[in-house]
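Only one chain is given next, in structure tokens, and it is the form predicted alone.
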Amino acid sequence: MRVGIVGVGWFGFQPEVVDYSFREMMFKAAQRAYEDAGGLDPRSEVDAFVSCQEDFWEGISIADEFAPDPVGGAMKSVYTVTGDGLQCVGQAYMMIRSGLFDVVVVESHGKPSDVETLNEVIFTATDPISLRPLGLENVHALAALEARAYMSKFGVAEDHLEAVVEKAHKAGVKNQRAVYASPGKSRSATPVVAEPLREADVAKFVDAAVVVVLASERVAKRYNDTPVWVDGVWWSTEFSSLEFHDWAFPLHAREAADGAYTQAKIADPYKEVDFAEVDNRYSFKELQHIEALRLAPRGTAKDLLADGAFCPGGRLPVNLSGGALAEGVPFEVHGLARLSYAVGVMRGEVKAEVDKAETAVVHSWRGIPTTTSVAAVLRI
């Protein structure tokens, strides 16, 4: 049994979201799903809801009490995920692949602009023994050890972060939602955060909600006639302390990505895809994800950028959208963010160069200090 995307909405994509709380801009963005998917009406017609969320980011203890009324879910089966909402889609496809849901409505939602002190905020989540002692001031300062040791095993010059900062803001000026896409701009000419990554490297926060709806392939044409399906999705958490993680390599996004291709049946990632939406809260990543997502070998994705391989009109383009550096990073909702892109470029509704967009892997990674991805393969 296959599962369908059939009806998307989103609301925010801003640095700040002033006259709604992010209860409102979930209602906003369910609204604009439900009508996506032909007029659903969540009450009668949802077997169950799926929300992504973290309370640390809510500031409010249980915040999953305040998930079922903004959604339609109240008196319904609604599940909660500590997790990016990709996983949400995980969870929502493996629901209905069981046989027991038809219907299920994922929701993911940040409002980072509530947040008065998330550098302290993300080292609670740092390891207790080894790296919270540290007392940095700089949480980027984690991601650039990954940068530097990234850049030194494979050859990476801060050229080669020049041309992604460059790519995803060129793209970004085709996104409505890009609000910090500026062409032109040089990374070089922006401060240094934490060596080697410039204030250009890294993405800023942004007030997003997104809504999706999944339907088994029994009924999905009943919502819409041109469903997008998720034929893999898949996701890996590596290991929880940093001092054994490869700092190079993202492991726990090539497991991801090689779960979702075997479930698609995808062999060669490289020919067989058509696009990607890759994380890239952090330039260098983009680069890194690239090559985890087998989209390239190891060490070699900075030289076929340099190509144009993954430009828009590339062979194989990858952040159509501009990605994180373009839109911002909506906290647990980035995933749905590269996917809901991805599907209005798939349903040709978002006007993206792109020779073929028939098949598409979508990725996201939590941020520092995780070591959690999640892939997800789409096709038409």
Given for the second form:
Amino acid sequence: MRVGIVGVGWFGFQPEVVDYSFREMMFKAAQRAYEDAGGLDPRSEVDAFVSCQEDFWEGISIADEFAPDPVGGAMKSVYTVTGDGLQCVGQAYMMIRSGLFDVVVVESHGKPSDVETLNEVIFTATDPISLRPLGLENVHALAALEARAYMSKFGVAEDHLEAVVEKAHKAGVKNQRAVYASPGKSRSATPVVAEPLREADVAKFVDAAVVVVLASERVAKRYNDTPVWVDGVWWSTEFSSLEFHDWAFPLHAREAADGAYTQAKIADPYKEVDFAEVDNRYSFKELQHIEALRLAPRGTAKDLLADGAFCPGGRLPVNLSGGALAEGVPFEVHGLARLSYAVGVMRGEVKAEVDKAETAVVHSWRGIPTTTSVAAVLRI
Amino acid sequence: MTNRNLNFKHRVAVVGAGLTLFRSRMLETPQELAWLAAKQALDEAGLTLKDIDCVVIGSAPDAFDGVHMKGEYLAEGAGGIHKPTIRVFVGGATGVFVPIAAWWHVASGLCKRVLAVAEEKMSHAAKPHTQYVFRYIWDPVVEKPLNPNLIWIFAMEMHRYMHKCGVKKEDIALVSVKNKRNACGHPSAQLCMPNITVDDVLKSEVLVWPVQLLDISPTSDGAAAVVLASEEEARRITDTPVWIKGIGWTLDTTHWTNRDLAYPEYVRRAAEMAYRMAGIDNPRKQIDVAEPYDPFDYKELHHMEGLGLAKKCEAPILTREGVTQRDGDLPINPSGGLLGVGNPIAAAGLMKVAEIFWQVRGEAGERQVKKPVYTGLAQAWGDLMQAGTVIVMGI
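What would the structure be for the form predicted in complex with the partner chain, given that what you showed me was the form predicted alone?
Now the full complex is given, and it begins with the chain already shown.
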């Protein structure tokens, strides 16, 4: 049984949403998604709701208590996944394929502007015995170590990172959600965050909420004439202990992508995928993830990028939205941000420079210090 | 819901279960606890980690273990490395929700063998007491400034139930006595009290009236795990798979102040969902043994009524008449429940699922109930008196 995306709604994508609480942001995004799904009534037409959030991001213990009301799910089947929004899509995909559910709503929200001590909160995700005693004052240092390992192993230079940053900001200008897009910004002029990463290499945080409505093939056409089909979605965790994971290559992204491609029966992603939205919360991550998603052989993403293959209008455009570098990272919403942009392109609602938009792969990584990736294959 | 297709392509069975000790302070790390339970469940199923396709983790607030993104951290202990691993969360109701989420991992046809692990280490939490974590579960604008305590609101619920149903403290204390005695047959139990009496409960320290010390479950560290498999795999693994026949869960509104505190409507709806899937129309007759969530003694009664195992206000009467004893007509919490075995939040819920698994297989040892067991039920409860999760299992 195929699973289709029949409604998408988003709200925010501003550095600081001051007028709305996180619950009001959820409500707004949900309202837009239900309207997009042909005015679907969440009280009578939805079988289950999945919310993707983390307690420490919210500043509330057992934050899932607050999931039901804003999305219309009170007294219905609602639960939380502490993961990226795309993992929630994965759960909805499984739920619908099981045959027990027809319509499942996926929600995620993030309000980083509410968090005063982001560095400390992120660092609390490291192992309390082996890593936390180091008292890292700058968590980006962990990403910088990965960057060093990757760059030295595959001969990537800072110029290549510059190209990624430049592409992201150029593409972001055409994306109405990309508040951080600033073309012409010189990477080398920004201060160093942690060698070799400069400020321009690190995506900033942004407040946002995204809601997605998924439906089984049987009922999808009731809500939308042009459902975007989820033909595969898979996720993988590499190693919880950072010290044991592969510093130079994101194996988790490779495993997640391979799972999704197998489900979608894609043998050669470079030929069969029309465009991709991947995680680029650090500039070097875009190159890594392109390779992990088999859109380029290992170590060659930098060269193909230089040839323009991944640019808008190129052979296989990657991050037509500008990705996290241009849009920002809204915590666990990130995967849904990538997905909702891809859906817009595929439906033709977003005018993007892409030859064909029939098959897309979207990917998200959960950020430092995790080793978890999710990938989904979309078709229209 | 109206369009639900009840002819599932893939049936799902539980084929192994494991538990650590439940204790107030364990020396193992959360990862180690998770692995102890996972290994035991794998051993019981005769499998190794290599045989597992997907992992589902359950754990209640991150603040207990003191780790942000606790699911990522636990992935290693739960055997989720280089595998699709996910953590689900519905507050205290998480324990029973873990096998529910694992159910659709298998039922979707995407995973064949799934390891479901629940872990909680409450002794890590803020000092002076674990309750401190619960100061941050409230609405940050309206409720948090009042600094409510979790036991306060449950005291309100208990009071309301006692008032509406005319139940005496003595009747409610019978639940505590039954469960703490039952726990003596459980190798993991934290609070086995073979000689406890109603008088002991009534004389114990008052926490928030009417809740007294022996009305409430302890804080605990512990982990539990079960292995789920598709029909084809299950038949290969064991001669006695225990089938998951029904799943259901409901979340009520966040605004607990507007709720009917005397009757858990959300549990009723969750149970209805599970019963519809399992083809149960008379739970009182068709359920042979049940493990409703009992973090407080009155909650067992409350939940029996929500689950339709007793009529409204009838549960205290059934308890007084001995119907809910291990040798009774409807054994309730033969494991000893949270009151006896202990309450490492998520692990406690999964412990109940493991108990039903062993009861249905006839492997519960001295805890085995007298009547033959064909169908059993486990239920958990959580969030702001808001979440109900139900699973029905049988042969």
